[in-house]
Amino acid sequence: MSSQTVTPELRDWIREQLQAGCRTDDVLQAMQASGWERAIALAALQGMLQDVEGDEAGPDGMPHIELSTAPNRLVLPDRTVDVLATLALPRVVVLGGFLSDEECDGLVALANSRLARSETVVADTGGSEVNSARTSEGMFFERGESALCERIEARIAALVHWPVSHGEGLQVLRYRPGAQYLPHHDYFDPHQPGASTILSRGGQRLATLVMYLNTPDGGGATTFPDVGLEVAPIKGHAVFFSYPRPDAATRTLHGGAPVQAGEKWVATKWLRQREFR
């Protein structure tokens, strides 16, 4: 058993480093170089990261779902949604019945003829390209492109207390049998050469909402490998997760498991720091 104890002085030092913008990997490495055991250092770092994120993520500071009263259902202006599961780190909320069957079918119908092989962001340039890690087909709607998009975007804004203007347009993806998206982070690495181009359009991504437009016959879960969580893709359900810092310590590494049978259709909404242009 370790005899090391996390002191108030260490916690203060960690807080100062995080608030100064230091990467958690560098903070962890410095602690280990000073003699702290990795498990103790990591636990102290993760605990302080939660505290710092809580300070930064006030009611107007981050997209968030209001769960302070531990509600089982959320009453939104146009729909009541079930809270199926929550996780603190990473911050994950699984929602039941966020979309109606008709809304799911409507998004699929509007997107179907516009699908193309999905691309991923190229960090070096700020552009995008086809990548073997992502084997789906997809398309983007413009924000407010149709009455259906506008209604869903307004519902998302009410759910996460974040302006419609501060979000990207809805993206619809289709995964055929065997298609997947290997684990990745949704935030943009600010240290990459192309970051300034990406971030100029609306700042950093802060949160993601994935909405399931059908129920595949097998496979296709949204996975969070760092915490061993899998969210089943059930038609109309959704999963929300947020990441206050562009850092792996937020534990928001996630992926789309291979579809085993049938197809999987999802719609994704990314929330940005500022108005997205």
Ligand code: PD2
Contents of the next structure:
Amino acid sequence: MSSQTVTPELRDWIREQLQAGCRTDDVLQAMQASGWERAIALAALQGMLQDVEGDEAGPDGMPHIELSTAPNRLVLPDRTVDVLATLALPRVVVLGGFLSDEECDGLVALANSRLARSETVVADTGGSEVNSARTSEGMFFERGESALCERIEARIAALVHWPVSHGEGLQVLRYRPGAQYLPHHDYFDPHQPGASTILSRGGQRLATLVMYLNTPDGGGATTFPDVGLEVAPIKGHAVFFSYPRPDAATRTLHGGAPVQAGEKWVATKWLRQREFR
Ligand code: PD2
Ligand code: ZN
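Structure of the form predicted in complex with the ligand, given the form predicted on its own:
Entire complex below, previous chain first.
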């Protein structure tokens, strides 16, 4: 258990920093540098941001899974999906049976010959480059480029109440043994010089759906270090998480743990604020 607690003085200091226009991530770093534990600092920041800004991304709300009636199953137009686990903050929902075995195998077969060493977006320029934090190989489908992509995209849109047009094309990643994806946020840092280029195409990312296309023989969980959550990669399962603001107080830091044995295949869908062209 932590011995640190959020004091009124700390709250006042955070409020002053935010009102002076400091970035949430810089306030978080300053708190950690002066000895505050990351979890305590995140909790203090989160409470303050909710007071100042509320918790919705904008007039259209957020991609979300409707759980107000605590369903064990979600009946989507073309498939019934199991709700396996949920977390409120950050909003995380783990789903079983989101894809059939045939759909998983179909995506792998279509992606296989198009894989290249994964690149990540370079925030300075808006371009992309190979990055040692991400040792998988990957590719992007165009949105709607095959009947299979179209079917899965329509299912995702129904699941998260967000139009197909606001989603990026599906990304497929393959991790070989030892490959991993170090913890990162999926939103774009709006303060980086390349941000305006990236954000001009559909605005911010608001939510992520990672779908597992196989079950590795060992390792490969999707991890959320700020909340100590690990989601096991099981073929056909999926994990949804959302981030109403592009800052670390959303606690959506997440990574792909090293694959211990066998391969790991995932498909990722990112949902944007506006139409993504
Ligand atoms: O493969 C994963 O588990 C994973 C982890 C973190 C995928 C992504 N991020 C991603 O595609 O953004
Ligand atoms: Zn990610």
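Residue numbers count along the first chain shown, from 1. Bear in mind the structure is a predicted one, so any value in this text is a computation, not a measurement. Under this definition, the rigid core comprises the largest set of C-alpha atoms superposing within 1.5 Å between the forms.
Original post:
Is the C-alpha displacement of L213 equal to or greater than 2 Å between the two forms once the rigid core has been superposed?
Top reply: Shift of 2 Å or more: no.
query = Once everything's superposed on the core, is L10 shifted 2 Å or more at the Cα between the two forms?
reply = It does shift by 2 Å or more.
Margin query: Fitting the two forms on their rigid core, what distance in Å separates the Cα positions of A41 between the two forms?
Written below: It moves 7.6 Å at the C-alpha.
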